[in-house]
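Below you'll find only one chain, the form predicted alone, shown as structure tokens.
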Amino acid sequence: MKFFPLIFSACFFALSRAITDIGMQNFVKGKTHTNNWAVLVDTSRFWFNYRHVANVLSMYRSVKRLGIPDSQIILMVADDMACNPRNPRPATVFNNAHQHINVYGEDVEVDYRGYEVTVENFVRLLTGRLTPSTPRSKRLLTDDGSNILIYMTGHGGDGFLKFQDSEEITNVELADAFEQMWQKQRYNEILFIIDTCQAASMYEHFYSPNILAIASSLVGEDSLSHHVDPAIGVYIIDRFTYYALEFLEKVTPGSKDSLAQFLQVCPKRVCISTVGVRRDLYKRDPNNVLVTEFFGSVRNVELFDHVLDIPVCGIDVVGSEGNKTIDKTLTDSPGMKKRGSFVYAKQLPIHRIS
């Protein structure tokens, strides 16, 4: 039996060499990642900030619909609007006055809620500096093949984003957290989106590679709400996220929509504020990057119409009665024997107790 791992190893080694010779670019053209994650953060408490919860749950609904599983989504919600006593429709959160979509849904999985949403927990999540007792659902288990969507919403100012009206994360702290992620090989590419006032100030100090950053407003501008739901009495979604969701609702897992198209979802005539984009750290052309490379989890498979020249590992079984002698033929891989044999017993020995 011990020869089976050797046979498997030899076949795998031969296949690996064949794939290397063909070139990985033939299998994955232009794709640089192997998995997708999303970190979605609402930093605001209190009923009048209902829209921020609706913002983050809208993004959650979109990425989950496009294929990112809950096990690869970290959802941080600072307040529970669905169960707030002021909510006239308990267990629901809507992002439209017509109440077309309940973004809270029946299967939402909140990983960090209430007072767990802190600057410290957020930075520890990104950098992987968590205590051993932290459950898997609260860990960002990414690697150097991970494309990560990081979406943040709340109240901000020039160079900071408030957490729970009690603390704030600065643009320098956020930039340093991303650099730690890069040094620890925790991401391949990051799409950073922030919907807050003066949002562009939060990406000014980024210096790590492979980050495309999008902000709902430039420095000195407010990021505005979209509309009020009279039944609730508060604004229920922000403008940038409203139009981003409108775009994402038309995207399917097989869509060819590009990130360049997503960058145009909220022109100033509808957003009122000016959407900011920082591309200098991102080496790829957004026109050639699919939206689903960050908002979805799509496996790209290329089909060949010809036979690949892959070395064959053969196993021939000799004899049909009694013990079976098996001859194994391995490939001409360096350092490996070409032939060998072993014998199967009819039955394993039985230990007798006297």
The other form holds:
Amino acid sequence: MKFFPLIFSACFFALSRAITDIGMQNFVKGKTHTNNWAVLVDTSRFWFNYRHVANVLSMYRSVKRLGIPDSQIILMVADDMACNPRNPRPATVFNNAHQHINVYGEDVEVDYRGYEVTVENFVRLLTGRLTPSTPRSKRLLTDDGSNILIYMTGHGGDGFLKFQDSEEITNVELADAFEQMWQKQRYNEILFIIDTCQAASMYEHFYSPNILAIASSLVGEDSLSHHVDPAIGVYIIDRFTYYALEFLEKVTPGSKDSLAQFLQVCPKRVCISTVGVRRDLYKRDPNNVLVTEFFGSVRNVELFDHVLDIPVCGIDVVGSEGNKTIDKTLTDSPGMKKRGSFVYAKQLPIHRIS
Amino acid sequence: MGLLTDPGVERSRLPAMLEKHHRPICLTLYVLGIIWFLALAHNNFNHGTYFSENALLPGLVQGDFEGDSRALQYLDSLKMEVEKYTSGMPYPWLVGQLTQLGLETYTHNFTLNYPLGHGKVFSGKNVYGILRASRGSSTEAIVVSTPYRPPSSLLQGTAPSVALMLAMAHFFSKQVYWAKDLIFLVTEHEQLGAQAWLQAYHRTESGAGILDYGDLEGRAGAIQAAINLEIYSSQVSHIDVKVEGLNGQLPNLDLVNLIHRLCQRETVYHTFKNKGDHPQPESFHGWLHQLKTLFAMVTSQASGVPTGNHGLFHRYGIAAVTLEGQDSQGRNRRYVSMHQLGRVLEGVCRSLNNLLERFHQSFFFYLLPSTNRYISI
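Next, report the structure of the form predicted together with the partner chain; the form predicted alone has already been given.
Below is the entire complex, every chain and molecule, led by the chain shown above.
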């Protein structure tokens, strides 16, 4: 019985060609990923950068609400705003002057906190070159079927993003990190969102496939904050993230909102800066990609009321008394013979649907 | 050997010409210099003030101070106490009030061995209370001070300053957002008390044997900024911001700009050198007005005498200003109430609370032709 999933996945290779059932075809077409991860990074510290922490925590809330579990979210927050002595509402972080939602909450899980948010740790996280003693919560355990949402916010400039007021990551380093990820088959697709000043410079040097990048401002423009909370006395959220969240608040796990709609979420008249998009590395049409394919972890389940005709490929099957039912299905197709030898699984399970 | 008279240098025409006409050239340049200096008062030749320190977030937070009635109660109570102490400071009352607010209250004794007075010895006592930051780590402090003046003093009485300070202390002690300790200091004998306190705080001495600065029982961390209050009435006409310190040293311009910005936010009429901003600074009268302000600052700085107790803080790297408020004398036009003053002080302290480092971003050498223009070095 336990060989069944193995054979099933190994058969997928030939499946797309041989499928005749339309429902089955729709099931396997389009989506190419099997799991979702999110890497949410806030790179700036100090009380006056409250809005960056609010940005990243708001994204965290949205992503969690849409289904990505904490075990697949890496949250990097460079400073503790909730417990900062200057916070007049201790243990809370708000993203709105009306203070409806405490985005810090009681179930936030910060993986990299405070001074652990460094360029080295970030690149090691992406490429997977971590010391053996790194705990599981600090590892990006993605595979080639993972769609990763990478959201970064902080202070940036032309070609760099400032980490912690003492170091920077350049756009070249970031591009190389993504290429390393591609070489090691650590992602299926990446949605890279960056909300900083001159954000578009960060995606200029990307050269790995399947990356869609969105930046809150072009080179030479500053990303602006949205509003001040007079009760707390800080700028509480940035414009791009504010409008992105307004959009995401209406998204449910079953939404059919497309990524193309998300790209239009902050037109120039509200964002003041121009949102930049890099789509040449992304071969799918954003109109056909659901927002939940990156922001949520939606299990695609289709119910059929009839028996499907799944063609089998020529894989050896173990013959034993216990697997009589499986044998029966497999021997339905003509020309199938029972053979009694095992097959090793491929070391790096690679599957391609289309 | 000067460059122009160097024998090895080839004799070109320019040095020869300069040498020949050096008297008229010097005179012309001197006069041009003076004209240039006078022109600096015009807005075309100076710049508008701005904030260099990002951390300050000046005026962003909405103030909550409502303790003006409490301040007036303190003022009445203090006035009754003062009748008993015509030439001294009502120490027990002050210590009692500060202790009741829950602050760590200490007194500080100092003596002056008067160098010119044939062995005369004067003694004085400062009173101060420390409000510890409940969630902070007590590494830094902000000082709010006021010089106490008894009725026998030649200068105007500062009882309303003390009352305002106590009301602020009461308000601040109820807040949770302090990252730095607050020290509320009442000094005696004008600058002597402040100097003795500072010397005792930093354990340094300037001029051995003259001022015996005693010992401080309680101390907070490094002082980031100090606000000195000289409010002479519960209804003042305007707030005058005094910046010049000892030997002409000035506080960081960010602090001065902070005070002006907060006064603007709370619609308090604020001045520099008792001159408000001229409504038409581009005109001739505007230029003249700013020139007078500029010269007032130049002369007071040149004298080297600090214009208030704040001037003594500068030597320790502490940015400090004095806020002076003269009685409005019943004039029906605008006056500043205790409520507004409290809001200004609250806003200033909250901005100072946001600081992470000492003031270092903005200018230390500048001239101010008005409250919102500056001339940097």
